[in-house]
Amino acid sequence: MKKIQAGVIAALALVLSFTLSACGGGSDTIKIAYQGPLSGGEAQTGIDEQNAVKFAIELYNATNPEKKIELVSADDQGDGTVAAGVAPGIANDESIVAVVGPAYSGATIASLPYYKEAGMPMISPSATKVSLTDPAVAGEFGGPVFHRIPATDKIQGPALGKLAVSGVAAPKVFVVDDQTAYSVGLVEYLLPSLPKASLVGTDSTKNDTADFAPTVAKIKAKGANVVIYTGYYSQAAVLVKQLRDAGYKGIFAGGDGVLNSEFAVLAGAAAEGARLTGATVPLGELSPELAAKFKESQGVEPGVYAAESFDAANIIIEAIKAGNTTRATILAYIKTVAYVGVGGQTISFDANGDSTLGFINGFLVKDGKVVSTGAVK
């Protein structure tokens, strides 16, 4: 219910008056939107994203270009209730040409039929339901205005399995989904991939769970030696501290969901170990020298999908810069763009918005942060 009023709320402002700026409003400005959690348990994810969309447009707008870009902030929580409350106000404000995100699957889901009527064009930098893009599912597909930058599930899914009993010689697997559209969207893809007959067990838990005794009671019962968890961080971190409390000495594995900095600051000891994966590369990794100029700029550090979200509002700037500067032309632009990314791979859309990049990276917590380990292969 927090959520629904906090959408309501949400909605509201956004109808009233859009607030975020990096420069002022006016005929020689142009908007684009960053939609994500930035409040609530996931704000993190949103506010890592939405920092590299800000210095995106730091750095175009410091070239003294004839039409500068002002950032409009859609707060959704990552939650779909949330964002079906949100969108509508962004789809509706003509000034706004095209949005960065949303961040998360199941928000994507709920804003989708406002922006395809809309003709918004998208770019996501994390959300990888493989419906998003799958024609045949038609509640689902965000065909033609969604695109986004990371692999989908599809792939994530047998990665997070492989990396997940990497070194166990007899695994045994309990699987843990929040039942959020992400969450159940990826145990679809990793099911099948893991190991045969290693599978001991599955359970299904709300993502707003504060006690899982019971889950963690099954995956005692059945004696699991690892346990794979597809939900989001703050409730992974709620899961692997009571697990560790109930004497659980097995491996804990998560998907991009749980890839992320508040993860091991929220479960601390309990997370050291960790195995996660996510179709990202530090920016850091990427390039050291635009790393420490996003941090003298941003006065943090770049969080998780900065590279992707650097890139995705890059290929929007590149659109007006080419002289776009409605929906329309700004998703014909996407539509052919060969774009060369800060990694240094091209980066283009095929029919259904799926980007050509199609790698799943994996990462370890250890010593309390989150340390990329390189491609699962």
Second form
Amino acid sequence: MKKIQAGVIAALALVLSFTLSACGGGSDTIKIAYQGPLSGGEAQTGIDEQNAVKFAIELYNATNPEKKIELVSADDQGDGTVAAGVAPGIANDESIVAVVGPAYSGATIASLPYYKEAGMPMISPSATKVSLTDPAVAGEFGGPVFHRIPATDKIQGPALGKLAVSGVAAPKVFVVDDQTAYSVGLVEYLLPSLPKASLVGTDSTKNDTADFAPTVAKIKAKGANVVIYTGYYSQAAVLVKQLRDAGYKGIFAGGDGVLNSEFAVLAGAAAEGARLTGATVPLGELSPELAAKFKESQGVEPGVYAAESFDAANIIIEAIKAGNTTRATILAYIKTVAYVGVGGQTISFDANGDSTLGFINGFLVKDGKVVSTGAVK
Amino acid sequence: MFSTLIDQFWSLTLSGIALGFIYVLISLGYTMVYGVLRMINFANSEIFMFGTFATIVISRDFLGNVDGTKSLPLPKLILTITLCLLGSMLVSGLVAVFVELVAYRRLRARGTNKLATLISAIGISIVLSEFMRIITNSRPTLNPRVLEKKSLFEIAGASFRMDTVLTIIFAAVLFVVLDRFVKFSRLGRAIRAVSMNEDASKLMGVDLNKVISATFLIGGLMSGAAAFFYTLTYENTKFNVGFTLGLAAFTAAVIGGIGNIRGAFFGGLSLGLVEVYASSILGTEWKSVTVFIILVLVLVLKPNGIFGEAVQQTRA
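Could you give the coordinates for the form predicted together with the partner chain, as opposed to the form predicted alone above?
Below is the whole assembly, all chains and molecules, this chain first.
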């Protein structure tokens, strides 16, 4: 019993010391959080985005402002269940005034209740599920706190369909989703856009599937020549490998969940020629000077969604620059912002949180690299 | 609905059998331990997971197979397969022995109830998987290709690939060796004796701790072999890879009759086949539903699994 008591006291002391050190920050700094997958199968997406947020903050802090900004990392592994455990901590931390993120739609839905209650302004660089800005979907609508830079899946779905079948004379399309909120949502907008009678089959695989043999068999039995996968890149890599190993020679296409440099690394040669879409433009394409500076300060090339994350962070930084230091005033600022992003276009948000940028870009995996092929029209 | 099944029947059957053999090897890990201790070794899925990482480390880091674009030359390929298979078995076997020492032996020595051991099993399982999660930052780890997945020959539309053939042959051989070993060797007899009656075998001079360690080691070796074939076929792993596969293999062991080695064989193969057939007839989203409905049916009709608990019969 004595031992247990000692243990409890030690644990309490530990908790207390953490709390004290957490309160130690001075009033000349202000915190913003980045939420996304920083570990787990999708970690590269989050790391890429967070680097861009960090870059924006470093540029701002280098100007020696009155209030310096500190970045708080919130790792939700891109997973709703994990996000529901992380978001309350961010929401309850009074010193955090805004969130860049969450990166993923499922994690956003799980985090929203906490952020809404706390009045936390949010700008996501990459969550594209349509319902997040649709007031008619009560459980998933993110207003008034949620905003996003990219175009939604309402635009991405048809664009993905168009890109996947482009140049194919008699497309036979097979669609595979991974049962996540984002993936199923994207399929909903993808299917109606496919050329008439081109859909030969669909399948729905869990997002931790190791063996895609039944799916591959179905694709072969249906004689599909276009396979569209609406999940995320780590699983897409497993699927495309097994497809190619089974002798599938057709087109493999995926949405922004697959759009990641790691996809080409994990799938190797099997990824060659894969067609991907995303509401993002490579930073290097928008501003080579900025991309060079990015590489210099972060030590890595800017990744997917770098430009969008950079813009999202900068909108919040602009708000702070304008003297807004509380969640409520920053939120009010975002509502009326007209910010000129790295792409030169003015970004503002409508009443539901959608941005005025409305494009979807196409990408191709070539020689192990994901290269942009321009807007899908 | 059945068109895919009819069209791709043999191809599906082959992949179901290959997957089934991986299940067989993992479920042997569960079954061996259960047969002796009447306890489910929940850490078996992590023992398997360590094997997958061992394979990758040996192939990628020690042997330098990092290119991954083409098949290795034959001598190097044989070396890689041998070293990876043995290394993976060894690592998994040692982890299994370690698990027994740390998580179970003391509890057993103190005569605690089964529930305490169960909690301890779950605990060590979480520790092992979190350990790997932290080391790998939860990211999937890639095994660069060592074996080109070309079809060797085709029978009725099913293409026999090198990795499939290797998995089936080696796993079948390992199973037969284990079955004979338990039946005829001295240690095998001791394992069976302990499984039938712990106290009596102790009185007959069987060193209980040694037998139990050996059982864990053998179970670990089998899971390690499964880990090698898994990594060879799917070429990637992750800290939680054991969860889904471990659950499937455990289900296979229960369907066949846990504690029964031949039951694990039957359960593993039928589970592999049911999974691919159900996925192709009903859609992949119905795979788990079908598997667990079958599990419930088996347990309702034959609570000891299809082959029954071999040991219990001798006990009664």
